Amino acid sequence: MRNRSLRIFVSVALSIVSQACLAQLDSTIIDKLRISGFFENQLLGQVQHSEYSMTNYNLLRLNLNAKIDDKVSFFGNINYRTFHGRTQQNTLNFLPKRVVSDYINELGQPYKEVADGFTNPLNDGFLFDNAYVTIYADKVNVRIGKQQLPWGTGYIWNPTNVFQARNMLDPTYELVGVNAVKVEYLLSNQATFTGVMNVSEQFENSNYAIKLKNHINGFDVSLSHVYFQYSTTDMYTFTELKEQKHQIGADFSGSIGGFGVYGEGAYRMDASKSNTTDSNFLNALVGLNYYFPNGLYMFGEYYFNQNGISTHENYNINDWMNYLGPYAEGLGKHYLFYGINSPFGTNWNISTFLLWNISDGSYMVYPRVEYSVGNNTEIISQLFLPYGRHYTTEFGSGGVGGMIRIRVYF
C-alpha cells in the first residue's frame, strides 16, 4: 500500500511540475512569437482559342516570426490554397496551333494521347513559401532553410538570379522561397560578401553562388559567380537535358541627374570539358526610372537575350516549353518594357505596362488599378491585352484576359 501511495504521489508531483514547465514554456513562446498574415481571393478569366475559362482561388497565409534570442531568429509562413472553376490546365491550350500541330505530326501520335501528358492539375493544399532560421554573429549572418534570394536590380528580368524567376505579367508578386544556406559577411560599412549553397541530389550537381557587393561613388555594384545545373527538356524525346554551367554576373544601381539607372548582366558558360561557344550566351538589361514631383513614376528596361530566336517562324515546342520553365529567358532576342504609375488621392494607384518582343513584333499591354480600403485591405484589377500580327508570335498567341484580386491583412 505504501509503495502504491508513493507511486501515486510521485506521479501527481511529476504531473504538476511538467504542467508548470509547459505553462512557463508556452508563456515564453507566446511572448516571442508574432503572428500575422493575409487572406487573398483571386479570379482570373481568359479567352484562348475562342474558348473562355475562369479560375478562382482562396489563399490563407500565416506568418510566424520569432526572435529566439539576441543571436537567433525564425521566420516562416504557412499557406493554404483552394482552387475553383477550371482546375485542370493543359499547357498545349496556351501555345500557337501551328506549333502544336507541327509537334503532333512529328510525334505521329493521336492528339489526346499527347495532350494528356501536358495536363497540370491545380491541387488544393498547404505550401511553405518560407521557413528559415537566421543566426547572427559579429560580422556574419547565416540563414538556413527555405528563403528568398533577391539577386539583381531589374524590375521584370533578373539574369543574375538562377534561383528564382519572376512572372513577367505580375513581377511584384511574392515568390516561393529556395531551400538554401546563405552566409553574409560584412567586409566594411559598405561592402558585403555573400555565399549561397542550394543542395541537389548529388553534391557535385548542387548550386553554388558567391557575390561581392560594394557602394562606390553613389552606386551599389555587385560581382557574382554561380555554378549551377541548367536543365531543359526535349519534348520530342521526353528526356531532361542537364548541363553544369558557370555564370559570371554583375549588376549596378544608382542615380544620375535625378534619374535612377540600373542594370545587370550574366554570361553563362558550359562547365563541361567539351565546352563550345555555341553553349555559351549572354543575358543583360539596362533600366531607367524617374519620379516626378507630383508622384508620377515612369520606368523602362531593355533586355537582351543572346539565347533567344530572331524570328517567330522558328519557334518550336521546345522553345515554348522552356520559355514556360524555371528560367523564363524569353523567346526573342530583344525586349523592351515600359511602365507608368500614378497615385490618385490617398487610395488609388493606376499603372499601365507595355512588354514588347522587338524580335517578333508582338507586345502585351496590361493596365492595372489598385484601390486601398482602409489600411489593411487592397483590391487589384488588371487586364491582359496581347497584340501581334502573327498568331505564332510570343504575345500574339495569347488570349485577352483579366484578373481581380482582393487581399486583407491581419
Second form
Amino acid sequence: MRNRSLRIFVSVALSIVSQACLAQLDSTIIDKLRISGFFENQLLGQVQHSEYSMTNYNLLRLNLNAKIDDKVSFFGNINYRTFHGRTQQNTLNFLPKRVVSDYINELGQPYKEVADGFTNPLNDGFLFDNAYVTIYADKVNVRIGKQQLPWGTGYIWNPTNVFQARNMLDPTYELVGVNAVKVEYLLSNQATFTGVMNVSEQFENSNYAIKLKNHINGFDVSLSHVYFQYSTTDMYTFTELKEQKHQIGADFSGSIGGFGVYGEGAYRMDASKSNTTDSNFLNALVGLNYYFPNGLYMFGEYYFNQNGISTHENYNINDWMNYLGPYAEGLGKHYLFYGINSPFGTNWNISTFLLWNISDGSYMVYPRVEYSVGNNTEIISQLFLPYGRHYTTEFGSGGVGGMIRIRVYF
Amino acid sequence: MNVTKPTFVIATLVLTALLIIGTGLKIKKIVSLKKERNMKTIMSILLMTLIYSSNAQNLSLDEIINRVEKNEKIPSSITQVDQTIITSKGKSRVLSIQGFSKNSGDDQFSLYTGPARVKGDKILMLNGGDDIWFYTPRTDRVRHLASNARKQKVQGSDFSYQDLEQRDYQEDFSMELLDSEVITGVDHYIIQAIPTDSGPDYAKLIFWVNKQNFVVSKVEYYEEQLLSKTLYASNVQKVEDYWIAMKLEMQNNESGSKTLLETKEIEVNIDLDDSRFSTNYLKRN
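Can you give me the structure for the form predicted together with its partner chain, which would complement the form predicted alone we have just seen?
Now the full complex is given, and it begins with the chain already shown.
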C-alpha cells in the first residue's frame, strides 16, 4: 500500500516536473526551433555486365534550425534511409573487367573469394548530414560540429577541397558534412580569414586548413593551405599506406566579357619524411559559363590532374580504389565537362551533361529532366549513357542506367 | 511631339472657361455672398490645378527623371514581398521574400522565406547589380554569378536580376521624351530609354511616368524590335516621402506567363548594418 502511494506520488511529481519543464522548453527552445526537411524516393536501374539491377531508397530528412539568440544558432539534420531492391553493391562490378581479371590473376585466388572483400551493404539507418553550433561575435564566427566545407569554385571538381568530394554525376546533391571546428575572422565585409581543424581520433592526426578570401576588382579570390593525412591500402599486399600532404591552393571566380570564368589550382606536396618528393603533383581546373537571353545556360570545365593516369592500359586496382576514395578527384590526367541547361516554362528544366576522360577516350552522357509538380515537389529523372572501350576504360566500364527521384519539401 | 503644346491648349481652354463664368456672373449680379465665396474657392482650385499642370508638363526630361529617382532611390528599406509566378496555363506558385536594400538601392539582399523548397536561398546584389551572388543552403555554397547572368530569371520568375536592379537613369540610359498619354485617367510622360553599356541588356525600354506622383506606372522591355515583357505598377502608396508602387506585374509576352511582386510590408530609412550586404553574411543562418 505504501509502495503504491509512493509510486503514485512519484508519478504525479514527475508529471508535474515534466509538464513544467515542457512549458519552460516551450517558451524557450521550441519557440525558436524551426523544423523543415524533405522526403525523397529514388529508383536507380542499371545494366552492368549484362546484368540488370534496381536499387530503391526512401529518405526522410528533418532539418532542425534554432536561433538560440543573436549570438548563437544551431542547425542539424537527421536522415533516415531505407534501401530496397539490390542492397549489396560490389565495387568490382563497377571496375573495368581487364583491371579485375589482372587483379584476380595477380592474387591467384578464386574470383568469389576476392569479390567477397569488395561487397558493400547498403544498410538502413540514421545519419547526421550536419549538426553544428555557430557562435557569432563581432568579427569572429565559430562553427563547431558536422558541417559543409564547400571550398573551391568548380562545379564538378574542387582541387582545393580535400574535405568533401562531390558525386560527378550529381554534383548539386547534398553532401555528408565534415566534423570540424571552423573559425572565420572577418577582415572586412568581403574579406575573410578562415581556419579549420578537421578532428581526428588523435590530435596529431587531425587535418588543418587556412584560407584567405577577398573580392578584388569584381573577382572572388582565395588562397589556401591545407595539411591533411589519410590512409590507403595496397590491394596487392594489403598493407596500409599513410599519406601526409601539404597543399597550397588558390581559386577565383568572376566575369570577363560577359562570360563567367572561374578556376582552382592546388599543389600537393608530400609531408612525410619517408616518401620521395616525386609524389608532389598539381590539380587544376578552369571553367567558363554563359547565359543566353532565352534562358539557355552553357558551362564547361577542364580539369588537369598531374597524378592521373595517361592511358587506360596502365590502370590497376590501386588506382581505382584510390579514385573511389575521398582524396582523389580523377582517375585520368585530363578531363572535360560540358553542360547545357534550359528552363522550359516555369516548371520544366532540361539539361544534358558530358563528362569526358580525355586520357582514356571514354565519356558519359547524362541528360536530366527536372519537373516542379507544385511549390514544394520536384521530380528528377536522369539517364546514364556511357561510351568507351568496355573492358578497359573509366566510363566504358560503367553500365547504362537511369534514375528517377521524387522529393517533397515541407 | 512637344509636350508644351497640349499644356497651352488646356491652359487656354481653362482660362477661357473662367473668363466666361466670371463675366457671366458679373453681368447677372445675382450671386449671393456665399455663392461668391464658393466660386472663389472653385476658381482658386482651378487656377492651382492649371499652375500645377502647367508646371508638371513643362518639366524637362532631367527634371522628370530627378523626380522619378527621388521616389525610387530610397536610402534604405526592409520589405516583405510575395512573388506569385503564374504560368501561361494559369498554374501559380508563391514565394515569400524578405528584402533589404541600402545605398539608395545599389546594394540589395534578398532572403527567400518560403515555400520550403527555396527557403533559405539568398541573393546578394552589390554595386547596382554589377556583382551578384546566390547562396543555397542545400549545398551551403555561394556562387558568384557571371555578369551576363543578370539576364537570367530570378527563381523561375519573369523578373530577371537586371529588372530588379536599382536603375541609375542618367548613367544607364540614353533617354528621349516621346509623348504624353492618359492611362486609367492619369496623364503620363512617355520616355524612351536606350540602355548604355552600364544599363540592362535590352534593345530599348519605354517608361510611362505618372505626371502626378512621378511613379513609373508601366515599362515595356524590347529585345531587338520585339516587345518581350511589360511591367505594370499599381497600388501606389506614399510611404514617408516616397511614392511606392506596392504591386508590380511583369507580363512575359513571349511565354505568356506573368509574375506579381506584391509588397506586403515596407519600412524605409532603416539603419541597416553594412555587414548584411556582404558575402560573409550569406552563409549566416
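All figures in this text were calculated on a predicted structure; none of them were measured in a lab. Numbering follows the first chain given and starts at 1. Take the two forms, superpose them, and find the largest set of C-alpha atoms that agree within 1.5 Å; that set is the rigid core.
**Q** Taking the rigid core as the superposition reference, indicate whether the CA of Tyr391 shifts 2 angstroms or more between these two forms.
**A** Passes the 2 Å threshold, so yes.
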